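Take a look at this one chain, the form predicted on its own, written out in structure tokens.
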Amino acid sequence: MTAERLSRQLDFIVELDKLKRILRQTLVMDGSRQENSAEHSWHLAVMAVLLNEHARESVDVQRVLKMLLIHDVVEIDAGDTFCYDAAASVGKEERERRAAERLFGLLPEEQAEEFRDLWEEFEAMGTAEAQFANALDRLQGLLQNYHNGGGTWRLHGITRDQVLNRMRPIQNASPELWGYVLQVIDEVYVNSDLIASTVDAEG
């Protein structure tokens, strides 16, 4: 049983490898390639250690942790969907969700079911924990885009409501950050050429 039980914790810990090539429509902070989505939970982690303490309530960190560790692991046969498009989105739940059946039941039953349940448990947003774990996942986004000068926004003329709309689940998981948030979108499509862009690619 305990060999047969680290045989399949193995088993998941070799499937994830595959994340590390899972490349993601956002650019690393210099610009100079994109992120993988591996390296996007590692970084999503080291943020909800140092940012806890600038959520709306309380919530427990090492359940922020887990969700966000795990949160993409999906993407190995679902891919990355960028959130800005509508039509690549399609069908996207159901993707996920198969991806959820098979990769989450390598692990033993147990750990399968907890890490279905976080995964869930992100992806509804009903708590606090899954809050503050989706507002960290849109403020990585956003840092990137800020200092990458703009990054995926003016390469798909990505509007700033459209911005807006993306990060509000920051407002409520944490009003502080939501604060830093609305003075980067001004500085990056008012103070900038971004918002012409913009405009051009709307027609």
Contents of the next structure:
There are 2 protein chains.
Amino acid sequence: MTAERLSRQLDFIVELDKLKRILRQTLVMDGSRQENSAEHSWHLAVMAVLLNEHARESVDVQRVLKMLLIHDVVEIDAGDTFCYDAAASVGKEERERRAAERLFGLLPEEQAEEFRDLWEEFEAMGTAEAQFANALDRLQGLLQNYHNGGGTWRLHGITRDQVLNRMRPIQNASPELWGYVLQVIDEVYVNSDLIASTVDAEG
Amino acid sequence: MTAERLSRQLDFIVELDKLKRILRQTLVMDGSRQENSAEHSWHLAVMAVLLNEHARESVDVQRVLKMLLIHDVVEIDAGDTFCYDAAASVGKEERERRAAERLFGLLPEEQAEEFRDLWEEFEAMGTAEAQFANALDRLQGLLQNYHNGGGTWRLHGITRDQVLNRMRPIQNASPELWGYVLQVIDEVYVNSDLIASTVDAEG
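Go ahead and give the structure of the form predicted together with another copy of the chain, now that the form predicted on its own is out.
Let's see the whole complex now, leading with the same chain.
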């Protein structure tokens, strides 16, 4: 019984290794390569430990951590969908639902259920924990792009309004972090010519 | 005041990105490349969520998670030291102590202290949390090597006794996981010829 339980847990843990191969559109901060979803999840988890004091509503840090650690696991089957690509998002929900079914289904039943619930909670953004976790996910993308010279935004001609829209969940989850976000967006799009050419081309 | 505090936290978070460039000796499970310390830390954290029920002594999961998330951060300055390389380990402690000083010192004082304490606790292996966290660190290395065909062990001619010695902290932290570890080591070194040539060459 216990041997079978451990064996299911280890099968899942081995399967998790594949998240290290899932590449995001975002580049690491020195711009040298795409970031993968495993190291991205680690970065978010440390951010949650350090920044939870800035959440508007106090959060259960351990639940935020669990949520962030597994929020991208479905990408092992469903792939990473670029957040600014509307076409690629078609069918995303169904692809990810099937992925969650298979991947979390490797685990012993009650752990499978816990992980499915955490993932659904993250996606639904209905709780303070999910809102804060999502806010960190957006903030990290902004930090990467800010520090690697506008990386993804520049490359794909993403406009200021698109970035603002993408970052919007931060506003409610943490007014303090939102203030910082606005400052960065202004710096990138207004005060510098970092991606001004992109904006001109769009307009 | 708050702006300065947030600014210190974000400076540290940006600095953390460098852990994604620190390569371990261990290969990812498909053997295609070296694993980096950021994705490794993520993998360990998920393992802690799933496997803490196997700890001999019940552990504070949140503290284990925090410990695992930051246990390798000092490598940003000190580099990764291959666990089977005695020569490279000379001076490791001092290098890492200085790294902890500089890196955690970027944070607001009480967060710096918390992270330094967690890192020291992990290194000292004196508490149930640190023992379990270290056990997971060793177990993950074993899983990688088992699944990528003996990777590091084969490459560096690591003997069965060296592996057993390296895995030893698992024995006390989790008798259940230890049973699994012994089974894997037997399979790799005795029942298969996976790295038999290495053993022959050594003996």
